[in-house]
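Only one chain is given next, in structure tokens, and it is the form predicted alone.
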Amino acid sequence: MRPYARLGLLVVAAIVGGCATALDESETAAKTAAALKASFRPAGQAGLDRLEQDETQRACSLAAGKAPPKDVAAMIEQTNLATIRYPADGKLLGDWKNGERIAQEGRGKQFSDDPKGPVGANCYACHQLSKGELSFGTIGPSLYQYGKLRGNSVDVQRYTFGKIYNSEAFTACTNMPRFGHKGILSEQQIKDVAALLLDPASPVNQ
């Protein structure tokens, strides 16, 4: 059975196991989705397909902001781990200077953005990365001195690349976008952001 199929069964089991309460929540979720579809119209590169949840998103929606059951969390992580595509050339780090530009860039993927224009990760919206940054978000943990604290081993590089590519593979129902899995960032961009976090010369590690 395919991973997403197994995850789908767990989601269904979670609904059935919760009896009336879960069913009521599922019905509410369906009505909410219908209202969203009725309220939005496609514009530019933003289509209605963005309102369609995959199994991971549905499972996390059912968790309603709480940690999902352990078996569901394990399946979410297993399913998403299988989607990570590591670079064929074996090189996991790029240019940290480009990574800094990507981390600072918030444009891309909105209906008003040029599809051919730059797409950024907008990392500073959720994380502290460098000592010199005056404004940063706190939704995610501080990444200041990320590489200095963890080292630069191949295992750390693989984890860092994978976490950026698909964060759900390591923490089920995280708020972090699945940058590679959802096609937000290219492989090279992910390498560059990973370098920003790990290169000793990066401002992150000063």
Second form
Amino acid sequence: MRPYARLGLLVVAAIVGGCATALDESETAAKTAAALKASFRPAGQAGLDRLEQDETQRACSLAAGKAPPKDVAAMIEQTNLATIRYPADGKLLGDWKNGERIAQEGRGKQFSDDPKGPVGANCYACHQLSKGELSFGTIGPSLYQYGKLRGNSVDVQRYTFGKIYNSEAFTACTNMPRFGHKGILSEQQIKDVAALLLDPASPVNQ
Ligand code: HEC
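Right, and the form predicted in complex with heme C (HEC) of this protein, after the form predicted alone?
The next block holds the full complex; its first chain is the one shown before.
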């Protein structure tokens, strides 16, 4: 069975096999989804398809902000790991200067943005990355000196590229977007941001 189908079964098992509370929760989730759909209208590139949850998101919604059960977490990570497409040319790092621009840029996917324009990743909205930038969010851990602390081995490069490509592959139900999996960033953009984290010359490692 494909991992995605198995994850679906686990989610169903969690609902059916669980107690009455689980059933109530899934009913509430369905009502919430209907209310959301009724109150949003599509605009520009922001269509109502953005409200559709995939199996991972559904499983995480069922966990309702808590850590999901261990077997569900393992299945989410396995399913998402299988989606990561590593670069065919084997090069995992790009240009850190471009990466810094991408990490700073929050525009690209909003309804008012040109769908043909460049898309940013807004990494700074959740992470500290460099010492120079004073305005950053703290939803995610500080990544300042990320490369200096971990080194630049192929394993570290693969983890970093993969984490940015699909964060759920390593931490089930994380708040971090799945930049490659969801088509937010291109392969080259992910390479550039990975270089921002790992290049010794990048401001992250000063
Ligand atoms: C909406 C918030 C959010 C955004 C935007 C975001 N992240 Fe994260 N990130 C997190 C959270 C939360 C974690 C910790 C949980 C986890 O590991 O997924 C995290 C973890 C990470 C980790 C793992 C750190 C470790 O110690 O192994 C890396 C690497 C990372 N983020 C890089 C990035 C990069 C690069 C970007 C921009 C392309 C980015 N993140 C954008 C929230 C975010």
